[in-house]
Structure formats: C-alpha cells, structure tokens
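One chain comes next, on its own, written as structure tokens: the form predicted alone.
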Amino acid sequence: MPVPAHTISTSFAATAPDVAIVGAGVAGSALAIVLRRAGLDVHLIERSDPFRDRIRGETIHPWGATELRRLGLYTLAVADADAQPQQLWQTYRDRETQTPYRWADDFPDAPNGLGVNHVALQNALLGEAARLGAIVHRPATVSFDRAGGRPSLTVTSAAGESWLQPRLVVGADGQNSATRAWAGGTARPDPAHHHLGGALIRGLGLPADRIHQAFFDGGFVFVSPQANDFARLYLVVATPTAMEIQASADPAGRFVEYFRDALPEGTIGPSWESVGPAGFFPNANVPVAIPSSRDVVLIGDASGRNDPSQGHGLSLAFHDVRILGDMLLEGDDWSFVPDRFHATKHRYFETLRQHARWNERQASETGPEIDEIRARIARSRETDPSAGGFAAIFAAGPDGLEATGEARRHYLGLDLADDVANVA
C-alpha cells in the first residue's frame, strides 16, 4: 500500500486535533488507526521516510498475535505485511531435531504467532492509517513547548510549518524519544548480561510454519523465518564473544555458522546470502520514569523497552496500543488517562522485566554451577509444568501474572526441598 510522504496544510494556522503522535511506526501508526476507526481527529509525525531496515524485533509471539486479532489488525499485518503464521516452535539440541512445540494444543486461544518485516509491517499500518484519514507530516521534525494551558507542537516539512495543540500527544519515537525527553521522563537502562546479534539472510530454507531455536554451548540462535525465504537470524552469546564477532570480516557469516554447526549437519547448504545489517546490542532492559501529566503519554519503547533476547517487543507494542486506546475510547475525560496508563504500562512491564531476568544467567553462562541451576529448574518444571504460569508468557503474555520473589523462587526451582548454592 503506498505511503502518502506528507498530507499536510502549508498554512501555519494552529490545528486542535484530539491526538498528536510523535512517531509513525508499529506502535504509533496501529494507534492511529484504533482513533481513526472511533472518529478522532490524528495527526501523526514521523522523522523517516523512507523506513529503514535495522536489527529489531520481527517476531510475533502468540500473545501479540492475539493483541493484533483484539485490535482488527491481524489480517492486515498478514495480508500488507506478508506476515507469516509459525504454529510451531522447533528447537534443535546437540545437533537433533527435537520435536516440535504447536502452541495451540495448550492454547486453542493462541495458535500462532507470527514472522514479519519490521519495515513492510510499518508501511502497511502506516498506509492503513493515511487511508482512513490520520494527516501524515513525513518526513518532519518537531519542536515541543506549551500554549495557553496544552501542548504546543511546531512540525517542520517540505510542506512547511504546522501548529499543533492537541488535547493530547503521544510519544512513539522509540527508545531514544525527543517526546520522552520533553516530558521530563528518563530511561535507566539495567546492567547488561549478554549481547543479541541480528542478521537479516536470504536462503537459509527453512520451514516458515516455525521459530527454529537452536542452543549450543554459551548461547543460541533464533530464527523467525519470513516471506519469500528471508529470515531474521539472532544469535545470543556472552558479550566478549559477541565484540569478538562484532569486529571479525563477516558478522553475518560467523552468526550463520553458529547456526548451521548448532543443527543436524546438512541442514543449512551454501546458498545463502546477508541481505542486511549485522551487528550487537545488549540485553538491558530499559525501564522508564515519567512525571505525572494530563496530556503527554507514551508507548512502544518510549515507555520502556523490554530485553530484545526475549522476543516482546512487538508483542508488548500493540498490547500498549490495545490498553491506550480503550483508555482513551471510554470517555471524554482523558485527563487521568496518561497516568493510569503508565502505572498498568508499568505492572506489566515489570513483570517482563523480572522474568527476563530471571532466565539471563541460563542463555549464556556454561560451567558446573550453571548446569546445576538448569537442572533444578528441569526437575521443578516435571513437579509443576506451568512455572507458576511463567511458562506460558509467549503465549499468554504478562497479565495477570506478578514477579514476586516468591514467584522467582518457584520458577528457579528454589522451592524444591534440596538448595543450589550460589544462586543469584
């Protein structure tokens, strides 16, 4: 679907829309089409124009595919964006094929999730929001401040200048948000454990009914197959080992060989070919502070970016859009609405966080110790299946779920009558 660059005035009269948002891509342009649907009046900024490929997040856990179906957006993103549907997790052990995982026989609600191009999901929720009215200012820049009691946004085109004062704006600029900034609210990244590589591969030939998992001694590969044999490859090692990568020749061609010497031999024959960027990022997550604010609220990676080893981070980006909008969908009165969206943003969030960290030490670490600790979490897994309803994260998502440390205890195995020294 094509992508209007710009539908905006060239007057810098001031426009009062109901809703600015700072930001056009996944999060930003899915919520704009929510508004748009119910009426509002949208106007979306976005910086880039064309998108461009980057290493990120291109799979859809069953969770956030299930988030798309709640928001009428799952057919768009299969339709548009060519995404793909994977039943299946297959993971691949001392070079096995282990048996494959289908979500829907413990979860009927939730039988897939989905591999996708982060850039041709942009465009086709972008397109869908130009379609059905949202006014698009692309590319363009904007400058923050306050007018006679709301937000006062100038953006800057080809077009010319604009003059907005919304009832409210939203930021979804991402982890390094100019909203965010504005806002007075901060992002304090955590320690780094290990470091997430990202490849993108044309040729592997892999089944795209399936996430191909892959462990090996000190990491793992993930792979999430997408159309036309193109595949986003990661690859999950301690951080030496990734800078040592990092600065070899060929990135993409050492994290292909992980792969292929992490499966049965033949699997991965020589045709295949780096069609993108490669490099590494840590692991952090990166919570979020924000002031209170009537008018100012924030989504996707702006409000706090969830460890990219774990895989939500679309997932956790239109579960955003989903609560926001019916926030904002339930009254005229939004002035509560930021707030109370970011403390449930924030419940969530802390949830995934915590669970995150929780596995950190068991995808990189190799030595005795760790191997007890995997040991311990095997044997308290064969008493309780469900890890106190952890284990079903990827398909269920976080909600209703709270990382006590009584839950960390049982998820780790702590409970069981014996103990692990060292344990942190």
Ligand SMILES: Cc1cc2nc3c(=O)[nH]c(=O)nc-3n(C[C@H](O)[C@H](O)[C@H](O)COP(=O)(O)OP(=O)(O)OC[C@H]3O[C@@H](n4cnc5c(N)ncnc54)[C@H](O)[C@@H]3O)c2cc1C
Given for the second form:
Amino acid sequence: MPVPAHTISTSFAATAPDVAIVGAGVAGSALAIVLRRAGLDVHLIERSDPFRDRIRGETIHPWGATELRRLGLYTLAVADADAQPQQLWQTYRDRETQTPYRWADDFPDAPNGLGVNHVALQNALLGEAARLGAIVHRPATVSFDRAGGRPSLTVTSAAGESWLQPRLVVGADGQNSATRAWAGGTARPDPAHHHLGGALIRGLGLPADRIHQAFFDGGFVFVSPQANDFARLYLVVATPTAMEIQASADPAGRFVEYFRDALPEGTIGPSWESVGPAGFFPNANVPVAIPSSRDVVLIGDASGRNDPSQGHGLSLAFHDVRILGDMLLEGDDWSFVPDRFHATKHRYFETLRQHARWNERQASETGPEIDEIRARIARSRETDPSAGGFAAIFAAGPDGLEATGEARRHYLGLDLADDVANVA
Ligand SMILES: Cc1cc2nc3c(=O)[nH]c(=O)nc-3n(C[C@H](O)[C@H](O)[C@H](O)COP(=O)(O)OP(=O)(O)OC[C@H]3O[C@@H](n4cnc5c(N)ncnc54)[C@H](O)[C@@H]3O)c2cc1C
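Moving on from the form predicted alone, please list the structure of the form predicted together with this ligand.
Below is the whole assembly, all chains and molecules, this chain first.
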C-alpha cells in the first residue's frame, strides 16, 4: 500500500528539530510515531520511494507483538498493514504434521505472533508518522557534519536542500548505516554458519493462524502466512546448498519444492506462484561498537543485526523503540541517553546473539555428531523444559536472561552427568 501523497509533508522552516531520524523503516517510523505523540518536533529522512521488497522480516514473534501492543501500534499493524495474528506454531517432521503448539497455553500474555508483509508494515508506520506531523524527506539523501556543537545534516530531496541542526540524530538506517559510519561506529559480523533464503509465494492454501516449520535433513523451511494467501517462505540450508539453489533457473520453485517434500503428500497443490524476489543471506549476527556520544543514537539493525534465521529482528527493533522512547520522554536532559541506551541494548542484543549461536549447528548440519548433540538437548529438556528460561525467548524476549557460559552448557545439555565426559 503506497503512502498517500497528501500524508507526506516537506518543510524547510524548522532547522533545529528535537530529533532527526535517518531511515524510515520499521524502527525509524515507529520511533517517529512515539515521539510525535509526545509532541516532539521530528524529521524523518528516507532514501527510498517507494519501499521495495528486499526480503526482510515478516514474522513477528509473540514478544514482538507484545512490544507492538506496548507501543500502541498493534492495532495499526493489523488494521493498516493486514498483519495476521498467528496463535499456533505448526511443525512437520518426517513428512508428518505434528500437534501444533499454542502460545496462549504457556504465555497467556503473549498469545500470538504476527505475519505481515514488510513493505505494507513500513508504509503503515510511515503513513502514521506523517499523519501525526513528522516532517518526511523522501526520497532524500543526507550528509553529516557538526556545527556550533550540534549535529548538522544536509538533506537533499526533489524539493531542494535543507539544513537540520537537531538536538539528537537517530540512526535507523539499517545494517549498512551511514549514521553509524559518521559517528565512528563499527560493525563486525560473526562468521556465517549457514544461509537463510526468502521467497514470496501466493496460493499455497495454508491456514494463516499459524507459522509453519518443516524440518528435513540439512535444514528447515519456515513459512509465515500473510493476508490474501500470500506467504513468505524462508529456507535455512548450508551455504553451498544455498549457493547452488541461488544459481539455479528457478530459486523460488526450489524453495517450494523443499517445503512440499517436507510436508505430508498432497498438502501443497500445483496452483501457487512466485510473486517477489528470491534470495539468500548469511545468517551472521552483526554486533556493533559505538563510541560514546551525547547526540547520536542508533536503533534497529543499525545498532546490531541478529541472525535473521532466528526471526527476532522486527521484535528487537520495536523493543529498541520502546526503550529509547521511554528514555527520551523521561526528562529534558538527553546528553546521557545515547550511552545509556547503547549499554542497555548491548545487554539484550548479546543474549539474542549468543542464543542464536547456540542454535547454529542444529539448524543445518547432518551426521552422527550433530545427532548426538540433538539427542543430548532432547534429554536435557526432559529434566528442564524451560532450558534455563531460554525456551521462552520467542514469547517473552531476551530481558531477564543472561547468556553465560553456564547457561550455554545447560541449554546444550553439556551439564548432564552422563555426558560430561563427552564435552567437546
Ligand atoms: C532474509 C531476512 C529474513 C528476515 N526475517 C525476519 C523475520 O522473519 N522476523 C523478524 O523479526 N526479522 C527478520 N529479519 C530482520 C528484519 O528484517 C530487520 O531486523 C528489520 O527490518 C530491521 O528494521 P530497521 O528499520 O532497523 O532497518 P531496515 O528495515 O533496514 O530499514 C532501514 C531504512 O533506512 C533507509 N535508509 C538506509 N540508509 C539510508 C540513508 N543513508 N539515508 C536515508 N535512509 C536510509 C532504508 O531505505 C530503510 O527504509 C530478516 C532479515 C533478513 C535479511
């Protein structure tokens, strides 16, 4: 859904806004909404118009849906972006349908995730930010400087050039953040273990009240249904397999083949079609180091990308928005906010990063060694189904969890008495 032209306003009058947000993706636009509701003067700078399908996050785990509720954005996501509530997690193993897991049974306060088209969500959030009075520069480029002790941004769009001297710059410009580079931040990806691919398919005829995860030897397919029988297929496989599929004549067709062949015979009919790009991405977490600052703060992927095969990115972005929004609305002195926010984010980002790494090998490896690891994890869950609290991470998020060495050993069952001698 394109943002109607009349909701986009452009102004060159306000040169010293409270906040300039670079990047109007989900993180930037959601923050603009929160700050506009509090009456702050907000400029949003977005380089792309229209947004296009870049194969991004479209499953919002239950903890992310909770963050949306806390931000007062859940209804907007459902009503304006057609987000589909997903109450169940349906798995398939050995081509058999397993009993679906119902989030509400264990987490009555986080009873569902959401499946949503990413571009529709971006448009809904940006449209709302503009409706609330955020000044949107789009499509626009930005260059950064400092003048008179303040950040100084030159924004160039079809309307000409404008000069902004905000109290605070928020970099919400994604994993290759230009704001981060200007602020002296660095991003160092972890080594990639496997690849995650995405394809948009219409006509699979799957129930939309659940996510679907089908396991096969060497990986899994994760399917997030959206409105109108659209679905995003995410395929997790070893990197050489991903490269081979990417180079094939019909990558999207191969995604569907993997899915179809992991489901009970006849579940997927012939009448589906590929309706978007298909492509692969390394699973690597990308932690970020950010120098101390009084007036530049990073949120969303700009401040660290979680392994996309874990599907936490959108939830993390909404969590960032809530935490940073609360800090900014707490008082007038913002000078401590960037460092305080970055320190807070570092803690919950690290928890998700380590948890992702604990799961990497099980995602796509095959053979007797990984079978033994899986068996040991299964034995460990018999004695502690909560996995030290980490089993709840998709429903409750990372807060309150600490990814220590001890937590890792417990998660992987390395602390089981009969296995201690086999610890690698
Ligand atoms: C293959 C894949 C699958 C994923 N699956 C999931 C999933 O299922 N669930 C989930 O929660 N997450 C998932 N993610 C992660 C999720 O998509 C991201 O974490 C999320 O989109 C981050 O949002 P963001 O707003 O921080 O950044 P982005 O979505 O990257 O938005 C950044 C915005 O900034 C703009 N921009 C960039 N540079 C500039 C500039 N210099 N000037 C102005 N504007 C600029 C961009 O145009 C864009 O609009 C997935 C990621 C990938 C790659």
